[in-house]
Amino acid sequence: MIIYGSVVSPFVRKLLGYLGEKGIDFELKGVGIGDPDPGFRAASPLSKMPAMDDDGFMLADSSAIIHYLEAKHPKPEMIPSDPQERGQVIWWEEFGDTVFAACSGKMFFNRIVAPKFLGREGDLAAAALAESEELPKLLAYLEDAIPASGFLVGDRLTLADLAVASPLINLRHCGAGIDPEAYPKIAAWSGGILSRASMAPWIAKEERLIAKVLETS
């Protein structure tokens, strides 16, 4: 199975963590924004990442890929079969993908991607507004919602944890990491998730990449 994407994408990061937790073998083929790679274009008609080629079956979008793989490889269970827990996991994935990642994306894209990867100015005002107005509300909600178990749903690791923790790395890249004094529950929870063997090596790889880009640009 081939996965197309960049390790700096929160959606690719979520998928890589999921694949690691499931023990599914894959090859990561690195692609960038608008990449002309024919395999990537075939798997992702809208050029969105990640995309997948599973022995000829092609699919794009991290959620679509994960739900496909969960049906194909049901154990260990990352999307619970219990109706209430499943609903909670779907909500948290939605929160991570469309709310949290959108906020972190305004900061990461405008401060890192646009100037360092695309060679053009980012909208620094939009990034500052996201950090000052949007982010504190989201972090306050998450801080209050994290259970004592240290997992978002069902007292065990699920897709919810991977989806919500993933955008935190993009925040860290652009100087907006979690303050453990202000958000102790988020700091402890995310530290445990992001240090897992399924995610830590990929995060280390992208941190080296970002550091190199910042040094040479």
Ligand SMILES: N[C@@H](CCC(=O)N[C@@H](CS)C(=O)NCC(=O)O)C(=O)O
Second form
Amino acid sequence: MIIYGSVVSPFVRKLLGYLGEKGIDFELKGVGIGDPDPGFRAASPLSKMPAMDDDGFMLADSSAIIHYLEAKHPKPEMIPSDPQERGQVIWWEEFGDTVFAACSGKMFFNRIVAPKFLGREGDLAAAALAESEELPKLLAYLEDAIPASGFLVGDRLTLADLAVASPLINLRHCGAGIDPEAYPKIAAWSGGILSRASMAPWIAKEERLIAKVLETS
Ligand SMILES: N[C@@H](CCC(=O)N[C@@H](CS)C(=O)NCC(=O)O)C(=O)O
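Mind pulling up the form predicted in complex with the named molecule next to the form predicted on its own we just looked at?
What follows is the whole complex; the chain from before opens it.
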């Protein structure tokens, strides 16, 4: 199976963590924004990452890919079969992929991707507004909602944890990492998720990439 994407994308990171937790073999084919790679273009109609080619079956979108793989490889369960837990997991995935990734994306794209990867100016006012207006509300909600179990849903890792922890890395890349004094529950919970063997090596790889990009520009 081929996964197309870049390790700095929150959606790709969520998928990579998921694949690791499930023990599914894959090859990551690195592509950037607007990449002309024909395999990527064929698998992703809107040229967005991640995309997948599973022995000729092509699919784009991290959620679509994960739901496909969850049906194909049901164990260990990352999207619970219990109705209430499943609903909660989908809620958190939606939160992570939409408002949270959008907020961190405004900061990461305008401060790092546009100037350092695409060679154009980012909208720094939009990034500052996202940081001052949107981010505090989202973090306050998350801080309040994290259960004592150390996982967002139930007492074990689910897709919810991967989806919501992933955009935190993009925040960290642009100098807005979680302050453990202000958000002790987010810091403890995300520390546990992001240090898992399914996530940590990818994060280390992208940290080296970002450090290099920032240093050479
Ligand atoms: N809902 C999609 C979002 C994918 C997405 O927006 N990916 C971004 C990178 S983080 C992308 O490929 N952007 C390129 C573009 O918009 O042209 C998913 O979960 O996969």
